[in-house]
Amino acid sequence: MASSANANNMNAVRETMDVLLEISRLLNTGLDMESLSICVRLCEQGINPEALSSVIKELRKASDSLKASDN
């Protein structure tokens, strides 16, 4: 009985992540499944989603700047 409930829970989590990934793709966030999973876990731990978004944007800007300076 417990393994059946666990399997159902895992299927629900997988389905939820698939839906979130599809929404992420529709919004052109550029997040892959691993990055999205990390963001979800951080939000579940109480991280402010807007602050997390700002950090991701800043990291992308810094990364783009480094790539541009290498060229």
Contents of the next structure:
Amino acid sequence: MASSANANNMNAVRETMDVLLEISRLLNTGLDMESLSICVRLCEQGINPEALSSVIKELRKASDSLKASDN
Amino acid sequence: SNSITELLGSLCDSSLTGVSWKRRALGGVSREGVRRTLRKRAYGALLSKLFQEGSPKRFLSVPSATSATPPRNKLLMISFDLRVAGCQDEAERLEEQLGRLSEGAASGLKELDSVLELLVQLTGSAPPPPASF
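Can you return the structure of this protein in the form predicted in complex with its partner chain rather than the form predicted on its own?
Below: every chain and molecule of the assembly, starting with the one above.
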């Protein structure tokens, strides 16, 4: 009984993640499935989404400058 | 690995995809050093947001006047903007996906609205995909 509820929940999460990834792609957020999953878990931990978006933008700036210095 | 510290570390690591480590190692810059710098910047961004908002509570999700509009409504507003800009297909696809999204616990996520708010905040933040011919 419990394992069937667990399986149902896993299916719901998987379906929700697929929809979120598609919305993310349509909005051109730049998140792939890996980073989206991490962000979902951070939100589930109660991190403020606005603060999290600042973190992501900051990390992008840092990695872009690293990649630029590779060229 | 579900602690905030570990998850932020994973987010830093995923942002390093595509960085060339071979050449960097020759320049004496270690992967671990870069990771540390990124983590500092991530926490810096998180904390600066915290102090901008004026209350330590803002580190965690607390409704404010600016977040009073439900994120689903914000997404419908974005869809309207897409239609106005002539992107009918994208607008319809966005509304269709929103319709597929289950509400509350049925989605399997506790904080679905926070995730949608994050996507709203990141809208258009990536370079546009290359045009296909």
